[in-house]
Amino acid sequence: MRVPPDTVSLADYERHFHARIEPGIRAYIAGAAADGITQQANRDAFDRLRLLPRALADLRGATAHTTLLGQSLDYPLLIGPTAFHKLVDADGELATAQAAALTRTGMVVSAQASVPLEAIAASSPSPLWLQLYLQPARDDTLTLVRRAENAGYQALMVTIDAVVSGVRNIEQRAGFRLPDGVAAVNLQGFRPNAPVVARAGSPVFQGMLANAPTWDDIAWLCRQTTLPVLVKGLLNPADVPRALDAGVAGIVVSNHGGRTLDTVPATIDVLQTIANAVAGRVPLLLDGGIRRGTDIVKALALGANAVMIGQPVLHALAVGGLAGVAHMLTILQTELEIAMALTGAPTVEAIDASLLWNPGGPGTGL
């Protein structure tokens, strides 16, 4: 596939993917839960938020390195877990790790993925995590868990925020399934959720919470790896506490991109709150609306050490293959390098809310 020669921003990628995918599949990817209040948020969020850069910075030596959980990065940027790469591809997950080895990026495998998880691994040196949800038999979970560890992963990232899946109103309306072919085959054969108990008045809470995940469970998790565990998916402050009693290692601040529980707040208007709430004990990951280099510099600027992004690597991969999920890593991290430099702040460390320029806005505190 070759990517059109007018596609210099993620949202280029973005209006190429919508004109060339079939609309069940663009209908899943890139859906939002019930009205889209909240997937349209995240990125109105960021609109909002003003840079306040600082003139005449020595800027010798710049560079965008950092390091999370003790790992090197070029860059504070990770690809986030999405599922069935496949869907757009027919190298899936293959393709995508192989264009954030070519482009230094880190990776978070999805439990969903439409390859299997060692496979990914043999195919890219990048830093892997893999992605979970915590299964409704624990000897599951410590399957996947097990696998990651002999295949070299070295982190484990728990979704948190989908308990039950949202309501996605237009990918019921275009019908949706997968396609022969494509299937989360790193979760075949694993024992499904107790049946759903047909009882007038309660279609959700009669079978599918019964195996619903606790604290308790991402404690007992902690305890069965050597391997740092985040969870994804945590916007109230108050969780803070019991995320942290539990043993975590990391938290990422995100809304599922706006795909589980409509009308909850932007993942930067929370952002703030939650790292002073954390107060440094452990790294910040944010996902959720990043489209731009400047988006990036405003996330580390209200706390966060990295972000993710999701949705931008499924168009990429659509439109251009393996070279197109390279050609728009590129694209972002040199946004992100050419934010720093205007904004004064030649490392990481460097970027904070003195940058920010965004008096009364929700969540800042400024």
Ligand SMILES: Cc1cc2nc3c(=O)[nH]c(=O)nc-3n(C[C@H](O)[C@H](O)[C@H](O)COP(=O)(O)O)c2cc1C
Given for the second form:
Amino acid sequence: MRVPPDTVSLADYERHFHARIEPGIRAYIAGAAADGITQQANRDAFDRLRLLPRALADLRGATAHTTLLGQSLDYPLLIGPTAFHKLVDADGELATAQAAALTRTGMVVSAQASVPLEAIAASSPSPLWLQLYLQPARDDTLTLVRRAENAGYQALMVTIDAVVSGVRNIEQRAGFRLPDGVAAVNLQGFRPNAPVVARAGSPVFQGMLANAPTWDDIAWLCRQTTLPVLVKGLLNPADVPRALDAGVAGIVVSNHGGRTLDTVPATIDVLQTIANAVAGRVPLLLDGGIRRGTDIVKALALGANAVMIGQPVLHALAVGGLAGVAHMLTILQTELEIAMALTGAPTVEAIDASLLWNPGGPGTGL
Ligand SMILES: Cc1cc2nc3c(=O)[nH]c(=O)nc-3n(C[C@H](O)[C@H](O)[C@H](O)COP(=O)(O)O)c2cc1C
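Switch from the form predicted alone, shown above, to the form predicted in complex with the named molecule and output its structure.
Every component of the complex follows; first up is the chain already shown.
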């Protein structure tokens, strides 16, 4: 696969992705929930924030290195969990994981990966975490946890904002179906949710949600493993004490890239209130709309310890395979270093709200 020479930013990968990929898969990857208001808000909110640099800071020995849950990271950037990489590349998650290793980037493998999680771990020396959904049967959840432990995964990330699928009209209009040969292979044989009830009761509440998880299930999961357990998809500071009481080791501020509940706020707009509630007790991550190194600086300035990217990984994988993902990650890492240098922040720890202009403006919560 040849990456066009004008591909110099994540937006360029997105443009080439749209030009190349067939409409059904494009709708699945790019499509947000309902009217796409939250997906757009994720971007708009970053664009509204302005940086306020310090000039001539001492940048000798500057580094973007950081530590997260005891793990050393060259950059405060992880590949977030996205399903079915085989939709856009024959090697699927194996290619993504190798690109992660080449660029020394951490990767969170989706529960809905299209390659066995053991094979992904074997293909990559990069630190891997596993994302999972609490399954209707606890035994099935435990099977996934034990497989992740045995394969050397270093953390578990439980997604809590998708107990039911969002209203995915864009996919529905495009008639998206998983093609033959692409499946959630790590969930095969698991007990499904209760069948949708035809007459008696609601297909949502008595069907899909008959076994919906609660915070008690997160507490249960934390007791089942020595791996750190993070929750992904928290937007309301009122849920922070519940997460901490359950024993989580980290929190991901996420709205699933606007793919679950439409019209919730942009993640960067709620980050600071959540950071205040967490008060440094566990690491805080953010995803949703990160497309530039400056976006990473803004997220760190408002309290995140690291960020994750979703769609850009699939864009780059579709356009350039393994090399495309490695190139895209390098672009973002370099942009982050440039943004740190030009704002006068020699370390990740030096990035704080003083680097943002208009501290009373949207997103800053000040
Ligand atoms: C095609 C696609 C598939 C996704 N699959 C999952 C998934 O399996 N599990 C999960 O927790 N999040 C999933 N997400 C959400 C991402 O982890 C992440 O929250 C979101 O993409 C971040 O926003 P961004 O795409 O603007 O970077 C998916 C996102 C996309 C675009």
